[in-house]
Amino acid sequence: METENNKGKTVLVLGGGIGGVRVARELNKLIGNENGITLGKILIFEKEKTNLFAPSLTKMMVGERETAQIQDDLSKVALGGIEVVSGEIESVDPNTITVKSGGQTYTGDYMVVSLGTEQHDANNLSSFGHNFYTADGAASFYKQLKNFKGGKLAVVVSSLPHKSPVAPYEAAMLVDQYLRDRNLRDKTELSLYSPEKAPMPFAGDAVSGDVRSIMQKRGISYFPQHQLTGASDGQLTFTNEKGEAVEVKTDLLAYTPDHRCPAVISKSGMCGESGWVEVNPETLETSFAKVYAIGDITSIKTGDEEHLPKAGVFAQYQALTVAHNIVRQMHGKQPDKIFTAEGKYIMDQGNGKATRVGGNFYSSSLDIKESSAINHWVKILQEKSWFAGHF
């Protein structure tokens, strides 16, 4: 029911990917909004037209998948209360709560900022090799991978951090599986080279052991530890852990590009030490009042050295956490739902079969179960049920 709190509260949610498609549903279904009966206004800004379900990428890489099956027409999302603004957005002002994109500017009651990060080109890396965090990376890496006959193929973290941290290992096993399919593992030098000092860190050394063993028996040559310096036609430069540089030949390249927080934000004063946004960890509460971040635009500290990881699981449960906290407010109560970092991502291994990372992230209390089909299906009913669910 409508009342003089809530009566047309307007959120701007920044950010049509996974955390903001996600926040604004749920908001729009605790407002209470219907076709024809708007409690409450709700305005997405995004400059892409489609959403691109990223998970999926990995699997574009080895021609598992097309770019129209992982991407859905994001103007399908405005129903309800729910209105779409297309274009770049221009500035941000998170004292008044103003988005100026298209050169008209935007007030709202609560803003919610799930912009992810900016990408940025890495050593000139987009000459030699293939972005795999875009459609047209992942699709111009597979159209090289068909016509390859073996030689030297590195998947590479060009810097950290990056989101989506199982995709740069689940990327170099289905690379794996697709050359064995194809007779050409034994003639491919398979390797991955990354600046991290083991395979996903902040999951603990028991997990970060399982991954590097899953590689090693799989023949993928694992380099921790490799930040990457320079880049030319067929060759990589990195600085090894002793400071030392090494140089790799390379055949194909597959890579992650540099991840920054966007500037608009940055240029907001929103950005702390970090260099992303910084929130309260339970409730995702910026510095500004009534201003919220979600998603890998956050940085949130787990441990000493650790953040909690940039992946689209955690920005849907901090979406839900962040909608329940507004509507409250709207009608006047006091917000009580918390964040608890509790999920799980699925790393696909290939020839049907996949492993499952979860548990815990702010008590560090997770696990690795084995290989198993199961997993693998559950990685593919995420991306449907994502389209079938927000779309």
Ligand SMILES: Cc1cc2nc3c(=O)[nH]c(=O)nc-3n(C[C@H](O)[C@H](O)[C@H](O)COP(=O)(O)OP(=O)(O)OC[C@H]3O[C@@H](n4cnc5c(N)ncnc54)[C@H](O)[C@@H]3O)c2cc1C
Given for the second form:
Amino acid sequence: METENNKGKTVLVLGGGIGGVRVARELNKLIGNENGITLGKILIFEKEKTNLFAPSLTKMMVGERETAQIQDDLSKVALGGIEVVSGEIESVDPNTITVKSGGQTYTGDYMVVSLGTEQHDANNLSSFGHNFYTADGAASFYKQLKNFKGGKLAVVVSSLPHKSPVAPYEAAMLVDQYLRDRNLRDKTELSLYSPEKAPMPFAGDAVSGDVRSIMQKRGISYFPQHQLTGASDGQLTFTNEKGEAVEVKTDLLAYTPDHRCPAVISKSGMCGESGWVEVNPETLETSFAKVYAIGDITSIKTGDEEHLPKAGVFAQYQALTVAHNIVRQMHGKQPDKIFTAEGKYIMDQGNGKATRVGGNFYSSSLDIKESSAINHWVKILQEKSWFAGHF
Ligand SMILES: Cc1cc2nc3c(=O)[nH]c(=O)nc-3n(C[C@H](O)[C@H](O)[C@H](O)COP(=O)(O)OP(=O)(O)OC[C@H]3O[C@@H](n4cnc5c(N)ncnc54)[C@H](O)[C@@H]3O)c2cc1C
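Next up, the form predicted together with the named molecule in place of the form predicted on its own?
Up next: the whole complex, starting with the chain shown before.
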């Protein structure tokens, strides 16, 4: 419905990843845009031509997916009032709700920042390891895995925080199954090193303990509180919980990169002490009027030491909250939707089954469901419905 308030309003959506696409599509629907009728404009700023469904990268590591199967052309999202502005964002001014890209300046009435994380190489790991948080890294890991005949294989979390708290554990389990299916498991020492004190500590002791015991049953050696300090030519150095240096040799390495807040946002003055964009946990408002941030770029404290995990499931729920509240304001109404951090997170185990961690991530009331075939299929459905529903 067009009113004086929403007439001609423009929303700048920074990032065409999971959060950005979801918020843009929801805004388009709630504003009432159709092909031929544009009641409000939504500009998505994105440097990549394609949208990648990162939760399927672990499947790429074991040859169950190729890049083309887990990405789609972002221009397909440009329906109704949505336009895609292709290119690197050069600067952002949250005071004036302005974005510069391709030498042009764009001004909006509202802004939603969903630029995710910037990945950096830690300790020059890329010289011999594979960053499975990128499509190229997941593909190059699989290329090596296909020729792997046994030896020392490590999954390493190079630093905290990282997105998808489950991905390193899922990666280790999918690789474990791959090797079992090829009778190579007995010839392989499979290990996971992480600075975390336990698997997914934010989920509480019960969930953490369950994940630990799943790995133990599969013979995956787990080394928590191991901070990577050096790496060269297959040799890794960690500092363990006692402050001792631990040397480890690997024949094949999959690692997570260093995650940082995208520089264009750090420079904009939007980041807090955490180095990330700190938002109202229920409304995702930043400290700038009419400027919101969602997804991995945000930092939301859930306890003394814990933060809301950087996960697509939350980026999507946050997108729905923000879109709803922006459109309410366009109609001169008070925002009335809050983000509750209810969510489910599925960890595939490679054997046709998956485990589900779910509940309210703002409280400690999380539980882990018995591993089941249904959860495995739900995870596959998440990938299929992402593309079917948004592209
Ligand atoms: C291996 C792996 C497994 C995962 N598994 C799961 C899972 O099972 N469940 C789950 O919920 N989540 C999972 N995730 C996490 C999930 O992918 C992210 O949490 C989600 O993508 C966050 O959405 P976002 O919009 O915040 O960021 P992104 O989806 O990363 O989007 C950010 C976008 O901003 C763009 N951008 C950045 N800087 C600029 C710039 N200067 N100019 C223009 N564009 C820019 C980027 O190109 C990118 O497209 C996984 C992630 C990985 C890597």
